[in-house]
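The chain below stands alone and is given as structure tokens, in the form predicted on its own.
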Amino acid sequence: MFNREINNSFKYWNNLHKEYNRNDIKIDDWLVDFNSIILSSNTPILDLGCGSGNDTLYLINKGKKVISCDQSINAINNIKRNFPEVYGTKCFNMLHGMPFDDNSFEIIIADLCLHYFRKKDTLKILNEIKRILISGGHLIFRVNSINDVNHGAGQGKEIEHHLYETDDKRLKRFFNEEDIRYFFRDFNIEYLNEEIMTRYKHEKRLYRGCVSKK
């Protein structure tokens, strides 16, 4: 079952990230409120689950060095082609750990990439993120809200509390505030708010958060 979920996820995202051009990438303003943190960083910023490069582009436009990461080789190849100035790229699945040394980053961006895992794996991934952050370093993230009915909330077979199996046999988790405070309990929560994103065809409800390493 575990390997099937990994394979289905890889196929889905690799198929989704077909070739696209830099001019096609849409940026929304979700990181603007954290510009003081972003601009004060002295180390490269890690963009986890970079996808088409929305956040990579935002950070590059702010003059920051970015290491863009994704499990999809197509996504990474697109990043290399569209952003020749990117500081670095890595292709890996977060379930297998983070290929970085302890205390490597001041800032990690995880935009809509932390809600595809079982409870034990989510905790493992967050522990890895904590490991590679410096003391006081920040994780800035967005995750699905349990109110995100346009994008599958409450739909399909419930595998765990708020974790559902999609029609194509992938996993998708939805969070409420209690869930977030549970999963991120080893961090200091500095900002957390349920919000609406309009970058997609249908309105998306999500939680935006910023936490720091204790």
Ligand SMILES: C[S@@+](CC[C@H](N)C(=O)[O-])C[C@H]1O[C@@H](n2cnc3c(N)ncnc32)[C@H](O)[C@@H]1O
Contents of the next structure:
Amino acid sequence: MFNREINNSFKYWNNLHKEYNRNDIKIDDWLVDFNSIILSSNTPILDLGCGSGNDTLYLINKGKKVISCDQSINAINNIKRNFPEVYGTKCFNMLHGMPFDDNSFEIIIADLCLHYFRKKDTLKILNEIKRILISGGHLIFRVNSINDVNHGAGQGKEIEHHLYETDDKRLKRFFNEEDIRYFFRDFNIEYLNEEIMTRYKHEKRLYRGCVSKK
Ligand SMILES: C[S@@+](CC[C@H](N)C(=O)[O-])C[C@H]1O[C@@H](n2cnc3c(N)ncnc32)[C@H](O)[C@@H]1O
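For the form predicted together with this ligand instead of the form predicted on its own, what are the coordinates?
Entire complex below, previous chain first.
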């Protein structure tokens, strides 16, 4: 059952990541408010679940060294082709841990990639993120809001609180503020806000957050 979910997620995302050109990428400016910590960081920045590389491109444009990560080999190959200046890439499934040493990163970006997991796996992934962050290091993230009705909130079979099974048998979690405070309880929450993103065809409601390692 769990393996089926993992395989379905991999197949879905790997099929979605078709070839594209760098010029086709639409950056949205959600990281701008965190420019001061981004610009002053010295270690490479990890872009977890990088997908097509919207955030990788934003960070490269700011002159930062970026390591782009995704489970999808197609996504990673696209990143290598479109962003030859990227500092590094890693293809791995976050459910199996993060292939990095303890205390390696000042900043980790996780944009719309932490809301696909069961409770125990979400906690495990956040624990891994904490392990590889330096003390005081920041995780900057966006996750689905429970109000994201255009993108499946409250739809399908609820298999855990706020975790739904999609028609193609993948998992999608939607957070409210209480959920975020629960899942990120081992971090200091420095910023948290529910917002609307307009990058997709239909507007998307999400939480934007910045937390630091205690
Ligand atoms: C909605 S896309 C977000 C892409 C990009 N961060 C952005 O905001 O444009 C989610 C990405 O997370 C990746 N992803 C989902 N589950 C993953 C997992 N278990 N391990 C690694 N990557 C995963 C997918 O392959 C996909 O590229």
